[in-house]
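Just the one chain here, the form predicted on its own, laid out as structure tokens.
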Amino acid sequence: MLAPKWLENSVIYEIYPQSFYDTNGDGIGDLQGIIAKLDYVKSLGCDVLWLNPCFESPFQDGGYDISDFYKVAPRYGTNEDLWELFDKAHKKGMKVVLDLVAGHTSIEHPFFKESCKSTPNEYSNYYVWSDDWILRNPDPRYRYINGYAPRNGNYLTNFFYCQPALNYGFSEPEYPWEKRPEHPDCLKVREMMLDVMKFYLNHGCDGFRVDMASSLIKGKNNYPDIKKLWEYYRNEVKKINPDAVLISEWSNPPQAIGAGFDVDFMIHIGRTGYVRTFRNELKRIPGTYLATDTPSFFDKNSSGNSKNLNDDILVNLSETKGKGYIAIPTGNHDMGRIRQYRDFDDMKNVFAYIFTVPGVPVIYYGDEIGMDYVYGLESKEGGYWRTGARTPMQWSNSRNGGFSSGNEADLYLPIDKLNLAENNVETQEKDENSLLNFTRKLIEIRKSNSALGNLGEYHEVFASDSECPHLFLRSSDTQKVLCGFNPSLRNVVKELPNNFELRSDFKELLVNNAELVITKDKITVTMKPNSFFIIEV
């Protein structure tokens, strides 16, 4: 296995910074507030920290238009309160990994205010312009903007109008304006990224996750080149921690990974067997390009849709195997909640499901307490549609949810008042059955079974596009899990196939309403309505 060890069993807890916790009464929240709830986050078995973008921006798009990669970004605290996250969190065995945004900058960024300029200057090629504001033959890939700066050219831009894209270069150049990746003002822009992440790196920092990780070379068949500069950053970045982690946007774990990358996550931008898997709900926010019309498998309307992601998970295990990880997360900053339409009894089979697959785990804020998508909310620094999702934690049913001492009106969003009483950490801690202490059990699990953790093995045991229950077998040298989940509203009763063997004294990990029962000639699975379990055979 070339990723880390320490990826062997760790679960990743995502944090949006600004939604977190709030220290200063200011409404926003902060680095002081991610180490004050250091110690939460562990109590959930989670040893791994990732931090969306948290570095100067003027916030156009939730901070990932940076306009200085070598500062926090004022709301958050100062560079110092940074480097006493990556210390405090050491010292209790976690490990913090930061957003790279590797792809572009914000347009109030120096080198592209100086790239702007229509006098050619160091920085004329950081960013991709066109050779005239009228733009020729335009590639239906990409989005120029025009009439912008008094510069005769127009610039690319990978999201928003102002995410200019940095100039990493073109695989196979089509325009005189688009230059090779080893073009000298091209490697000045590699270097450059590569400043930025041993700057962080020499601090304490443990990795990355980056965002867009395939964007950053442009052009026809750009993979081997994609591929030739993350080897390169890896390489680089392993000769100041051989143990730093790179994390991915990427998803296709093959590709992503045998371009030099630990883990990539198995969604979002390419439609995976995840959106069918979980993410029906999605076609009830206008504008998201997550929607589906088929009902997913965790939906109680489902047929027993569970083949899609089998399917996804088998092949990408097969291609990735030995080299790094899946990652399967319960959501993230870029999608609706996971709880959306669903109850706590729904929640608890996604989670017993997500816990149980192969991979890296990994928790979005607030979804281990059930946290709601709120509708009904204005854009937020460029949420549209995702503002929903990014909404304070709610630590107490108190005042503000716990998040802020600060008035009300300042908060950064609204808290989710409807859901507050239920859906808070204090009342849930208080709560054995709660989703909070479900979580922890599940992780617990995870963590003391070594066919549950993130290298044990993953066998198909039933899987359909029109049929429930799905089972799948985990293992390891020394140890064989079956897990099986039944969603739907319906009793169902599966026999397993006649080759497969069961020890009589079978442990019962987990389960939730099924059974499993040996007769001399058959094994049945017999499982209620939203109904799953976790069973040592």
Contents of the next structure:
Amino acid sequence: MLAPKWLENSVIYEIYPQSFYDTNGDGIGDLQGIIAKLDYVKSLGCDVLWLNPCFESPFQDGGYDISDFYKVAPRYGTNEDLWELFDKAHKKGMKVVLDLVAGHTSIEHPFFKESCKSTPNEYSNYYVWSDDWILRNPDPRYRYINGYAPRNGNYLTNFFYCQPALNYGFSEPEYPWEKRPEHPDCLKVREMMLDVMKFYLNHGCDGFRVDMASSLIKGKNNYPDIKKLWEYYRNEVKKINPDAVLISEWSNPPQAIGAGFDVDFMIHIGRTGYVRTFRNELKRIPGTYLATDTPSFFDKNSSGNSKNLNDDILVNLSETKGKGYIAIPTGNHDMGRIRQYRDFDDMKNVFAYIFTVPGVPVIYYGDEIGMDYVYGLESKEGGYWRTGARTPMQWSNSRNGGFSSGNEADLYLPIDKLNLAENNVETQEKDENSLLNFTRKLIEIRKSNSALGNLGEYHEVFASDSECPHLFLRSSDTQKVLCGFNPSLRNVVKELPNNFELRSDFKELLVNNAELVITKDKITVTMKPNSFFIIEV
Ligand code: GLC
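Having seen the form predicted on its own, I'd like the form predicted in complex with ligand GLC now, please.
Whole complex next, starting from this chain.
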């Protein structure tokens, strides 16, 4: 395996810093808050933190618009707090991964401000500026912002208008302002970002989750150039810390891992992939993209369609084998909450799935206590509909959900009061059947059974276009584990294939309303509505 050894057994926990834990009473989460909660994260069985960007920013896109790559945003603390977090996490055997927003800066970044000037200067080509025909978007494939600066021309943006694209070059230049990646101006940008990586690695950071990793180099047929860029970065990163990890927001594991990443999120993949498999709300919330009339597999009205996801997993695993990992997260800061339209039983079913599939599992903060999506919030810092999935972590059923001692009016976002009594850490700690303790149990089972580990093999046993259950086998050299899921409201009975080998002393690792029925000539899986099983066979 090319990826670092420690990934074989790790589980990632994503923290949106502004919403995790506030220690200075200003209503916004901070780095000292993350330090204070390290033991909690560790108690889940998670050993890697991924922090969303925590750097100086005007926060027009939740911090994905950086104005100083080298400085922690004062609202989160100081650089020294970040070094302290690295140190304390390491002492507890944990890793800290930062978000590298490599593709763009904020419009407030001093380089961009220089680049806006009409007099040519060192930074003029740090960003992509079209010619001086300022009222046109030169090409519908790109979004150029018109009329922003004294400089004659339009700048290319990656996301919002306030996130101008850094100029890493174009694979097949088509316009006079497009330069090849090896142009000295583009190489300057490349080195500038490498310097940022080195700065944090040298202070003890364990790697990066790279924002929009596939899009740094633009233009037609850009994969070979992007691959070259990431191979270069990977090589440099590993020189400083051979154990550092590179995780991509790419949603194409074969490409991402082929380009040098160790882990890629499997989110918007294939014909159905993550989004259509878990996101119940897509067919229910008007205006969300990818709206579909077919219920997702993990839905009470399940379409029974596990085939697409199963096929996606098989293809992505086979193409990345021995090189890197897929990662199927419980959620992230860009989607609705997985809890939406689900009760705790549904959550247990879908979590049982997420924590038994291969790859590196990722928990989005609060999903482990079933935090819900909060409707009706005004967009906060460029969150728009994502805002409802970014509300403060609920630590207890007390004032401000135990998130902050500050004034309620100052909270980054309101606490989800409607669901606070049930969805909080303190209450769920005391209940052995809570989702929190269930999540801990699942992770423990995953970590103590090699077949279920991040590297364990995955084999389809039953996946259909229209029929529950979904069954798969995980295996290692020493163990086999059969996993089954019936999220629907129907009882299902499924005969295992004739050649299925079952030990007579098979062992139930975790079972909910399901059983294996063995008769002389066949083995049958019998599953009640909303059930699952994880059985060592
Ligand atoms: C990524 C981030 C998202 C951000 C965007 C622009 O998709 O996850 O939150 O808005 O990139 O940086």
